[in-house]
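Take a look at this single chain in C-alpha cells; it is the form predicted alone.
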Amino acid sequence: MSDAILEIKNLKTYFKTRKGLNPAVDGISFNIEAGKITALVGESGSGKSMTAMSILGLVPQPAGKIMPESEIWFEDQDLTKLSERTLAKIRGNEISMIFQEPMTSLNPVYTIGKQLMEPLRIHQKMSKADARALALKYLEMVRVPDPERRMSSYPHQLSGGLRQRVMIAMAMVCKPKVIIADEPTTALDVTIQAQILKLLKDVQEQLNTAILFITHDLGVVAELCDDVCVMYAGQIVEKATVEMLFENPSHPYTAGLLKSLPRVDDDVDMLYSIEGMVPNLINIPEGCRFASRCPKAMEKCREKEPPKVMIETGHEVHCWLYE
C-alpha cells in the first residue's frame, strides 16, 4: 500500500508461560496509513495492546519475544531488528503512545511542564525557554485552561479529563508521523469521552498524523475512525473500512460484537452476548479459534485454519463460509 507509513507484517508475540508459550499475538498483518485513523478492535485479551507494546519495543522481557519472522517497517526500518539505542530515538519522537490510564503513565514527582519538555530537550535537542513555549503552545492546542499555571502542577493535581489532555499533548509535541492511543477514553466519563475524541480528530487534521486507535467500543470507531482490524484470540479475523464493516459485518464474531450494541431504536428486555469463552491460549484449539462459540460453525471450521478472503477491494475475511 503506497500510503502506509506503518506495515505489520506476520507480527508474532509470544510469552513463555510454566505450562508453554502462550500466542499473545499470533501472525498478524496490517497497515497503517498517513493521516488515517485505524482501529483495532476486540474483547480484553485479543492482543490489543500487546500489538502496542510490539511496535513500540516494550514488550516485557524475558518473559515476552517478538518472534523472529515478525516485521514492523516503519520508513524503510525493520522495527524489530532495531537496537534498543536505535528504537529509543524513534519511540516519543516519531511513534508515540497515548496510554488508557494517564494517572499510571504520568511520573508523580514530575511536574506536567518537565514531563512535557522532556521529549524536546531529549529529541528536539530544544533550549529550555524553547521547549517550555512549544510545551505551552500544545497545552493550548488541547484546551487544558490556565495552562501557564498547569506547567507548575502535578499529575496528582489535575482530573481525569485534564491527565488526558496533557498525554496527548505529550504524544503531539514531537510531531509524530504515528500515534498509538490505547483505550485512551476508557476511564473517563461519557461528556469528557467526547471531548476528548474530538480533541484527537482536530489533533490528527492538524498534523496529518497517523494514528491506531486501540479500543472495545464499535460506537466509537463509527464516530472516530478510517479503517478497523478486529481481533479475537490473538489473530485478525476481519479488514475493512468503516462503512464496509458496518454495512457488510462478515467474520460471526464481527457479526456478534456489532449485535451486542445496544441501539436505541430497540426495545429489548436483555442486550445479546456472544456465548461461550475465549479459547485459552496455551491449548490452541484446532481450526478456527472462534468455532466453539460461531452460531454458523461447520466441521472443517474445527480442523483447519480458515482462508484468508477478500470480499471487496479493501475488505478482508479469515472465515471459511466465504471459501
The other form holds:
Amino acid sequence: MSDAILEIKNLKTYFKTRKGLNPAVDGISFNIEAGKITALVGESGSGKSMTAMSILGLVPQPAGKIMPESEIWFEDQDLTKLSERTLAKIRGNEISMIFQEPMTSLNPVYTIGKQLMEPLRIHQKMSKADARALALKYLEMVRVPDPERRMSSYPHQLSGGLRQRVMIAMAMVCKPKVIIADEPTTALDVTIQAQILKLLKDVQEQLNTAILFITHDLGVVAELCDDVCVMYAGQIVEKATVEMLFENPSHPYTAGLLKSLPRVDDDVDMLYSIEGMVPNLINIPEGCRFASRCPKAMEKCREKEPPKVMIETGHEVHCWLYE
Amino acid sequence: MAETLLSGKGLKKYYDVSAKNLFAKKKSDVVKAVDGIDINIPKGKTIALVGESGCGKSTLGRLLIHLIEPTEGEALFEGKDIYHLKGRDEKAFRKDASIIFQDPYASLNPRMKVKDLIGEPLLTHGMKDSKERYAKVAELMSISGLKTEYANRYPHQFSGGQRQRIGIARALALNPKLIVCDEAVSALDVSIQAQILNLLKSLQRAYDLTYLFISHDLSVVRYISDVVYVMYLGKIVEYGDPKTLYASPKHPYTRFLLDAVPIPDPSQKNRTKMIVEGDIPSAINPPSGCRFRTRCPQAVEKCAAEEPKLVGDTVSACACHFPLV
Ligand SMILES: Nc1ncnc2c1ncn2[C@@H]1O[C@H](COP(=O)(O)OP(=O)(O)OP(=O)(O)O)[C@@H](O)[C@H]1O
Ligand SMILES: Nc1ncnc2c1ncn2[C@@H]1O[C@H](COP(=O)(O)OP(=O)(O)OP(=O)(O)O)[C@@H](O)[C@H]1O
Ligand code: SF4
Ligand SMILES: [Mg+2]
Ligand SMILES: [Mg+2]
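Please give the other form, namely the form predicted together with the partner chain, since only the form predicted alone has been shown so far.
Full complex below, order starting with the chain above.
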C-alpha cells in the first residue's frame, strides 16, 4: 500500500438538482499505485466520470460539490483543499487526462505540434527547439506515421485513431505521475481499440506511470488492468486485483454482470440477466443500493448500509453476505 | 436448409459526394457504400452483419427493406422483387418488414404518449377503432416487457432499456416476418443489453421471426446469430456460421477482427493475437484488387491486381487469394 501515489478517501461528490440531492459519488475510497493500471468499471451513470472530475478539480459548478469530509491525497497534499490556481499547475503536468472524445480536449485552431509543445514551454520552461524535439519524440513513441508532417496538421485532419494517439502523446509529454483515461477507446472500432490499448500499455511500462482507466467494458479490464474497482450507483461495490475479481467475483452485482456478458469465445443458449434497472439516486432508500435487483437480498440488506468486508487480502466487498 | 425469406443479388448503393461548388475542380467523388453484395436470409433465422464503422452495414440493411433505392441490383422477398412492388403488395411488404434503431430516443417522437407511439403503425395501416388499437398496444407492451400502466407516459420518462422495448413493441405491431435490428443493443449497458437480447431471442422463437442483426460487437453476434456476414469497405469478405467462423476464420480481416475483441478473462490476456496496423481506407477511392490489401500482412502483387471473388458454398465462403487454413 506504500506505493500509493493517489489516495482517495471517502470521496463524496453531490449534485443539487431541482428534484433533490443526487449523491453521484458517495463515499468511495481507493488507491492508485505507481506502475499500475487501475480500472474503474461500471455502468452508465454510476459515477465514474465524476470521480475523475473530482480528482482533477473539474466538477461542474455550481451544481456539483465535493463534500468537506472527502480527501484526495497526492504527494502529501489533499487536492480537495487546494486553490484552483495550485490545482491548475498540477493538472496537465503531474496528473494528466485522456478523454473519450479527443476533440473535446484538442484545440481545433492550433496545430498538433503547437499543442504538444505548449505545456513543455509553460510548465517546464523549455526552449522552442527542445520542446519541438521532445514533441516529435513522443509522436514517434505513440507511432503516429510521418510525425514531422503531423506536427503541422490540425486535429480535424486526423482520423479518430490518430487523434487518440496524439492525445496519449499529449498526456505523456510532461511525464505525469498519474494519467486519468476516461473511456479513451469507447468510440473507436475494435481493431483500432486493440492498437491503442497495446500502445497505452507499452508507453505506461516505459514511463512507469500510474493510470486510472475508466471503462464500462469488462473485457478491456481483463486485458489491460492490474487492479479494479467496480462501481454501482455512486459506490464501489467490489475492489480487487483483476485476477481475483474474475476468478472469484463476490458481490452479487459483479457476479451477475460477468454472467450476463455474451462471449466471443463461448456459446450460450440464454444469457443470465440482472432484473430491473439502476435505482434513481435522488431520495435513495436506506440499505444496499443493489438490493432491489439482488437475487440474494435479505431483510437487513434493505434496512442498513452493508459493511465493507475484506474477504481475502486485497479483495474488498461491500455486501452483507460476507459479514 | 430453411427456405429463403429475402435475398439480395448484386446490390449496390453509391453516393455522389463530389463538391457541388461551381468553381471547384471538376472531380467526381463517389462513395461505394455497398458495392456488389449477394446475401441470403433464411426464414426464422438471424443473419448478422459485422464490420467496422463505415463499412456499409446500415446501408445494406436499409436497402434490404427498401428504405433507400439501390443504385443497382435486386432483392426478392418471398419471391417478389421489393423494388418494383405496387399497391397491395407494396403495403403488405411494409407490414412484413420493420426496423429497430440504435438510439431509441432519437427515433421516438417526444410529444407522443407511449400508447400512441406503439399504436402509430397500427393506425397508419387502418386500425381506426381506438379501443381495438389500445387493446393491441397493451398486448404489445406486455410482450415487450413494459408495464401496461405506463401507456400514458412520454418517452423521456423511460430509461434507455425501456425505450428500446418501446422500439421493439413498435416494430412488432404489424406482425412482421422480418426485423432489421440496426445496432439495437449497442447503446445499452451490459445488464440491460442481456435483457433485450434475451427478449429478442424469445420473441423469435415465439413468432418465428427472421432477424437481420447489424452490430459491430462480435460477442453479441455470436450469441444471437445463425450466420455471420463480415463486411469490409462495401463488400462481403467472408460468411459462415459463428461457431466455425470464430474458431477458424478464413479471411485475414475476420481473423484480425476476432483477435481484437477483448476477452473478459485475465488468464487469456497473453494469448497470441494479431493486431492489424493502420486505419480503414476511405470508401471514396478504395484500394484496387482486394480492398483489405493495404492492411493485410500477407498481401502480394496479385492482391493489388486482381479482386478476389467470394468462393464457397451456401454455408460459408471467403474472398481472399490466400485464405487462412
Ligand atoms: N452537471 C451535472 N448536474 C447534475 N448531475 C450531474 C451532472 N453531471 C453528472 N451528474 C450526475 O452524476 C451521476 C454520475 O455521472 P457520471 O458522468 O460520473 O457517470 P459515468 O459513470 O461516467 O457514466 P457514463 O458511463 O455514462 O459516462 C449521474 O447520475 C449524473 O446524472
Ligand atoms: N446519405 C449518404 N450520403 C453520403 N454518404 C453516405 C450516406 N449514407 C452513408 N454514407 C457513407 O456510406 C458508407 C457506409 O455507411 P454506413 O452507415 O452504411 O456504415 P455502417 O457500417 O453502418 O457504419 P456504422 O458502424 O458507423 O454505423 C460510409 O462511408 C458513409 O459515410
Ligand atoms: S486477397 Fe490478399 S490482400 Fe486480400 S486479404 Fe487475401 S491476402 Fe490479404
Ligand atoms: Mg462517464
Ligand atoms: Mg450503421
